[in-house]
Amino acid sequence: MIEGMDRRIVVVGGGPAGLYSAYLVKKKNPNILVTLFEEHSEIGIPICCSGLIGIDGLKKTDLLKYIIINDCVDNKVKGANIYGPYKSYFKVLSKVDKAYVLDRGKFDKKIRDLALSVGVEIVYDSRVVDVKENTVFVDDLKKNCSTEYKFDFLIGADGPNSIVRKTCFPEYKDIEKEFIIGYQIYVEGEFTKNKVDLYFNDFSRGLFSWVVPESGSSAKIGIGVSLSSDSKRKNNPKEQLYEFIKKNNIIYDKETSFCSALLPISKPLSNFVKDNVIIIGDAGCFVKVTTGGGVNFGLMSAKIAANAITNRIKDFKKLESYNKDIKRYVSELNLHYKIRRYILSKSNSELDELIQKLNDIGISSILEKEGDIDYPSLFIRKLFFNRKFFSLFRELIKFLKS
């Protein structure tokens, strides 16, 4: 233990959630040693993410109090084109910016700089392979050796395939069955800057396909493919992405790079604390299963986890307070899960018909005023009291039963 440091907190994973939790814990507790283990040689590399982040949701995390977000913003989006499986379509275009398209590399490095500014120790090329008896076992990928580190508190922020979750929360061993693979290419061409395109079809059954403009001359085109068996398709995300591009006549000049990642599209967990261990971010499945986006909820889980650990250290409160304080946000994630299950219950023709009906009742104007891509409860609550929605009362009942 370093002289003057009375406890050690270990954070596993150098993504936004892990870095933000490390920063907040160290900021609130200067005399605690906070060590973060990152398996790669650099923060922000590699990353596979559309970078589409809801502005209102990001504000709720308080991160914007500490960084200049415009340094990381490639584009700002006001709305979306929504395409059904066949001919249905509607568009949403707000008068104000609703989402940022972030350069995730720059974004992650901004949070890294925050962590370093308060004295967080970041250890690179270090893969945590096991957790036992208040000890993490770490493989040094450069020196090809292993080391053990004792901890007083452990924060698992090590992504969908979290070692911390697998070792400390074995009751969740089956959640990976619902995960999907995202495959995305980066392209140059001509694109409309202020809107994203979302496609619901067989190519990306279980999620959707997307075109997210970084600028008027570049974009990210991607697809989410279920890992579960599907007799209709081979579940090869790369092949299905190019089939999707061809069928929908998406034009671009050239492809510059590609990436692939696992997305934790599973039912939200019910417990995130085991003794002195907390899981956050993708490790805790804090992901909107309607979109695959997890940055904002990951940052929120980091904020609440840091508060829980601080309250435990300073006021001897139970660490389980994290479960209670995060419950409101888990409720939102459960609603996202319910929406996704409802969509999956529809055949292509039923989904196409539903999208057309939503367009007919003027869903666009409702979404433009009330829509929130992170917190659907705010929108759905108001939708129930909208007279235009009464014609879809039967669908509402089906949704509630889904």
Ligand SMILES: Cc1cc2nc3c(=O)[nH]c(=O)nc-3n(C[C@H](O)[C@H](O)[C@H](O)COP(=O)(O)OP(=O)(O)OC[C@H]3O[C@@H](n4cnc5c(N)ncnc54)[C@H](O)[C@@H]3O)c2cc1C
Second form
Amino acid sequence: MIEGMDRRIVVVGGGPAGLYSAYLVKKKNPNILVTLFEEHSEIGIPICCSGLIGIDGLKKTDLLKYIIINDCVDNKVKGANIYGPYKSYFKVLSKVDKAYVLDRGKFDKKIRDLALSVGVEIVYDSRVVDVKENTVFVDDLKKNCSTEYKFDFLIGADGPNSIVRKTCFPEYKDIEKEFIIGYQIYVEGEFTKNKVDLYFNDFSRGLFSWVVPESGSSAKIGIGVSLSSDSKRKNNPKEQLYEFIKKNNIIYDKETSFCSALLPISKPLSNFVKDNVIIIGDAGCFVKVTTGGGVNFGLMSAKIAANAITNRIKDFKKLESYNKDIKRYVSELNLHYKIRRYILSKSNSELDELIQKLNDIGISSILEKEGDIDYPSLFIRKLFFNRKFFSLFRELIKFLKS
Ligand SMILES: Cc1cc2nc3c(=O)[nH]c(=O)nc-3n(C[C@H](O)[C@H](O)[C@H](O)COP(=O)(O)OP(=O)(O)OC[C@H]3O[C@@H](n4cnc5c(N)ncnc54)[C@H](O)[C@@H]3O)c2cc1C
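Okay, that is the form predicted on its own; can I get the form predicted together with the named molecule now?
After this comes the whole thing, all chains and molecules, with the earlier chain placed first.
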């Protein structure tokens, strides 16, 4: 116990989920020491993310109450061009902005500043290498030495390769086999500013390829590649990306940089609490497996984890309440999982045909009004009651069975 402090909460990982949970838990419990370990020397560097964040989903996390989001918004988009494997295509263009394209470095630093403003202690260059008996074992990467820290609660927010998940939740050891690798280049050129392009094809079986404009003159072009051995194509994401760019005749002037990172695409987990340890964000696979997007659900898991810890401290409620309170969001992630399995069950020609049919029955106008990139449940329910969808009734049944 630290003098003058009631307890110590350790957070592993200084991404958006870890920083937001640290901020909220310290704000709600000022007399508790909150220490966050980050293995890099700075927040927001390195980052590999397209930064496409649904505006409605972000509002639900409450983060917008605490930061001025426009400081980290590069672009706002109203819709998407969706390309099938062969010739199919449809476009969605809403009247209002649907998603931000964030500068993730600035965004993460904003949340860092929030955390610092309430007194969270951030310890850089410090990699947590093990967790045992209420203690984290931390390697100081600068000084080349190791230290042990006792904790009362531990939040694992250490991304897809989470050491907290691996050590405290061994039952999930196999999920990594499903993970996908994302490869992305940053380019300059001429781009349509208000829409993203999404390509469903063999280059990125299991996800899609994307062009996300940061402005009219720069964009992020990326691909998600399954590393599982049953993948039909070559598994080199970089090669796949350039082949995809060539085949689809995507034009840009200059490549300025690139990045690559894991996306924790898996069946959603069902338990996120072990004794006094909680996992959130990518560490808990809070990622929409249809898109690889994890920022909004990661922030939501951070918010709910901070509440669960506060309720445990103040009202002696069980920490397992986190599992219960997060359930509604896990159901939504399960629906994303179902949609992905359904898409994966289709051959290229079946997928092309489906995208064409969706276009023919006017999916665009329905998506423009009702679509939500984070929470598909409401939208899907509406489809079942939409007369235009009678012609796709058999597909809807197949989807339900998938
Ligand atoms: C190519 C690509 C594109 C993406 N595009 C989007 C997008 O457009 N929209 C979207 O919503 N999401 C996107 N994502 C996903 C998004 O980046 C993640 O979901 C999000 O960053 C998860 O936040 P987090 O805080 O859980 O984890 P992270 O951001 O991964 O942060 C984890 C932190 O923990 C640190 N860490 C890891 N291990 C340790 C350790 N042992 N000790 C100490 N520190 C440790 C890391 O250095 C890191 O800072 C994309 C991902 C990729 C790879």
